[in-house]
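Quick heads-up: it's one chain on its own, the form predicted alone, in structure tokens.
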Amino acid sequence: MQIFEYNGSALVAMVGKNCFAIASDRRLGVQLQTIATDFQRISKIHDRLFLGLSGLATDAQTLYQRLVFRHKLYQLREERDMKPETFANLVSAILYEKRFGPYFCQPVIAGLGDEDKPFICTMDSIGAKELAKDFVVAGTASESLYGACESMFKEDMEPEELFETVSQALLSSVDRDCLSGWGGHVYVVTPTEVKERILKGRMD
């Protein structure tokens, strides 16, 4: 078992029409033993920017604290919030800095940029970015998430349809991965509001 699979995780971000959704499972495990069923993998950086961290839970929490610190410094210096593209570059640089002893995390970054254009990206543990115009996935359930998202994704979805699509993709994918699951956590972000929903899934 790889160190990335130690705690189990499933993360997906998907783009809609001037909106995006980011979703994760809620299981924290130690290999096949479940420790918690309400684990938070997605964090809000600011109202239009969210970060999901899959991989080793301890590294995810450490990396999140470093990123919040760096973002607050940026806010103090620049007197504005960071754009999603800028934040992705920051995450990439922090990960690459530690490339010889990396954080065992695979981040997913989702945000609304200029003119409410959605931006999503993921990267590996040493900061190699992968940009996408439709969806990105990460975690132990990533293979089944790729298949589900590939078949369900449509362009220019409205927020409600986007929520349904991302929720169905997440729930059907975690059922095929024994290291993730136990419900879901979905954020749908539009230029005017952030909707947070908890999904009930199979509890086994």
Second form
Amino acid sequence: MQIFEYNGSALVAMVGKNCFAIASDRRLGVQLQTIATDFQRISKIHDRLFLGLSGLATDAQTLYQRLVFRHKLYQLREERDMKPETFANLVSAILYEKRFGPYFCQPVIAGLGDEDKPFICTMDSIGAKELAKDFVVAGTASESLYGACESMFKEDMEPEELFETVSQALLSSVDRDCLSGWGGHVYVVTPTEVKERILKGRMD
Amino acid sequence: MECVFGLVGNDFAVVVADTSAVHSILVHKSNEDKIMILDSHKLIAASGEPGDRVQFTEYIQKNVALYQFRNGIPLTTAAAANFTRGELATALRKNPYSVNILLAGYDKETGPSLYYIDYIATLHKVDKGAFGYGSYFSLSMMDRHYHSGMTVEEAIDLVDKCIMEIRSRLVVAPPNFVIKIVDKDGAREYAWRESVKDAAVASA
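Alt. form predicted in complex with its partner chain, vs. the form predicted alone above:
So here's everything in the complex, that chain up top.
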């Protein structure tokens, strides 16, 4: 029994022109059995920063609670929101704290930094950051996602085209993975608005 | 094997649990109540290791009562569910409880709700949920016949269908089940479904 594949997940974040998109699947499973088809994997930290957590759902929930706590404390002390780069460092530090008894999660962080420049990164379960300029993926469907994103990605996509690309990449990848799927959740974030959309894909 | 399942109806939630206390091949008793009344408007149906099940649910029950004594108002179902998940999550990497929980409750403001909390502290709000080998049958029956806003009669009919399916298709099917319901009038026992009655204890 692989612990990272216990619940099943798929996450992808992509950079566009002054915007980013972050998308996840909606399945919550316990190995072969599907428990729910409306599970939220992506959470908002603040209006310009989103966190997706793939891997073991219980650790994703615990980690999310700890990170929200830390961010709220930061907001109280600094009287401002955290920059995405700072938040990525915080997540990395919190994960490495548990180096010899880790959280079984792979986070995907996406945000708009200074001057509305999109920032995305992912890291492994012990906090090794992987910054990318184009896209990052995580979850049981990550190998399919790498392939789909690599072929579909273009530089400087506008929000509408970015949404289409991310959605197609997500849906085609989860269709090849039995542990993820049951639709998709896509957030497209620009400096002025956040658009949340639910995708209907193969429900199996 | 232990069968626990539940669903949310129009303005009530119903949970069902088998009532066998089993030790390897021996059935100690067939009228073990595995659904605890947490407080006036909450039910906690638990399955798993017997010692942990009783110990953990009593612990939760007493802490929920303590909150009410200290603060003068009862916890909401969501708060109780999150508290339960927190306790399971804290114990997970030290001294884990092997207890799967379905927490059903009724709140005046938000109506009925059902929370799925598995033994590794994965929390999810669901309309229908199930644990154990019986879940393979009861979840499928509920997927087929469930619709939102069911009346009590329809829901109990579905519950009976699930019990029939478990009895006929599960090789180690438990003979007896208890059904408990929670609605605006509170949490209470609804019915038993017995096919084997324990022999009456001879009077002294």
